[in-house]
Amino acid sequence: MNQLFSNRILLKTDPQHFGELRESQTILNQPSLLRARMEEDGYLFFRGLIDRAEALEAREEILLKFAIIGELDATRPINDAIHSRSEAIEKVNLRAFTQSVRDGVAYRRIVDHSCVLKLYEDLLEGPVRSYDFRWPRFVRPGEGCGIHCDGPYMNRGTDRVFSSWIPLGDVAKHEGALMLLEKADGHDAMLRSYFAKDADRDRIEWLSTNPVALQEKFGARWLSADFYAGDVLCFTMRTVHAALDNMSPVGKCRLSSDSRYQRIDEPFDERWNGSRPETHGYGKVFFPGLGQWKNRNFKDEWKPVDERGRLLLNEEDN
């Protein structure tokens, strides 16, 4: 195996501290046993829920996106990802070009699945809808994600609700892989303080940026897998994850998906809703990377633009 980062941590990859993730194809459309393996696990991944074609037809659309404003090697095929740094980023209107990556066709069309869709009402015992915002990531060499629970950031509306994590592309470990924190005893209990706060009103970093550090106080293993293009992992509001670093030798970024899923006729977060959602306040654009500021201002994922939706990074925040 690769040797595995985090946070730019050097992980325990030996079988007490890391394993592989329980795949669940063969409970696929069986509702309580989805429900209590839900409950007993804190989360469910599929391989090839969701046809391969569909999603890196996906891939294709964001791609293309991130290749006009310069983010991928011209010299290289699209579909490669090859990360090229981008001078005109600084200049281009991100607020647009975010919108644009997020409301793709083909890639809306994996948010919305008729698999994905069924599964969550399955779940839910009912319909079910998706957040409107979408969170398509595009992880360039190097970078991650800090560890945390959806909760904090989705807890406005109703708690009944899910996440799903969706690679648009083949992504190994090594190439930033999504992580989970195996549920041990007295998990929940762990962390009752950390699921009162609300996100925006508390104003709260990352949970943790030590991967070892936080496994060792819960006792319990990381667990991640190979993701292929098709592959769906979902899990809870209370499920500890965090991403694998980006260590791809050839420079490959990482894109994947996140939304969230609950059921129509409950209340939701008007966070994440509506014709115009507020996020995280206007001023800012879901643009993860280009540093690490233990996500202080929600910065490591969401950055400041001015009226034009151009960054607002400052030399000291590099």
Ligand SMILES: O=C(O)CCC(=O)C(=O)O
Contents of the next structure:
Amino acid sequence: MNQLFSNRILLKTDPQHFGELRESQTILNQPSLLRARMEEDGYLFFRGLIDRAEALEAREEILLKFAIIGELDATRPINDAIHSRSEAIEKVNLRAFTQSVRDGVAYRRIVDHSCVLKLYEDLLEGPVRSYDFRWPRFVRPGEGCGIHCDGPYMNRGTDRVFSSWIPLGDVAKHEGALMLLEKADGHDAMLRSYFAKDADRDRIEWLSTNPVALQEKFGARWLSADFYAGDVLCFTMRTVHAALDNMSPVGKCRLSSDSRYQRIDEPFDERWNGSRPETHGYGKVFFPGLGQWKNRNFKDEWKPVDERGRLLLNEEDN
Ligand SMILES: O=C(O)CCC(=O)C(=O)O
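Given the form predicted on its own, corresponding form predicted together with the named molecule:
Then the entire complex follows, led off by the chain already shown.
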């Protein structure tokens, strides 16, 4: 196996410390088994839940947009997603750009795919909807995502929410796949005060910046997989997760989506829902990467922009 890093720390990949995600396609459409396994593992992983061609269509739609703003090497096929290292990004209206990526038709079809909605209807026993905000991610070589649970970021409305992580293209582990901490008795109790927090009101940062130290503390393995376009990983608001760093030897960017789902008849979190979601504040746009600030003011993922939507990377934290 390639060496695997997360948060720039080399992971232990022996069987005591690292494993493969359990696949659940054999229990699809069996609601009570799905609910029991989600309760037991804190996640459900499906190979090929979505038609591969549909996932690749969304990939192409998004990569075309990243090519237009100069983020992709123009000498290579767009679908290879090779990073350009240009500085054109600083001249772009990122507010408009990120909205156009989020609102793409092929991308929205993936987030609201009937197979994905059906799964959450089975889990939540009623009609469901996705959050109005969506999180498409373009992860450059060297980048990843900090360790966290989604609860503090998502559950102002209800805590009966699930996340989907959907690779838009094939994503091998060393190319920046998502990883989850295997669930074990006692974890929820250890995280009780973290789950009670509201990411914005309590201004939280990452749960930890050291995946090896965290797994020692929890006595648990990190789990991941080599993902293929069409696979879907679903998990709870209490599932500890992070990304493996993108160590692509050819400079390939990782493209994926995360989205959230809840029942339509439960209150929703105004940060991510409504015609103009609050998000983490109007002066910021969802644009992961380009540095590491330990997520102070959400800056690893949310970038300050000026009134014309242009990056203000050097803005002081307060
Ligand atoms: O894709 C990533 O790097 C992180 C995704 C994530 O944190 C999530 O799906 O909640």
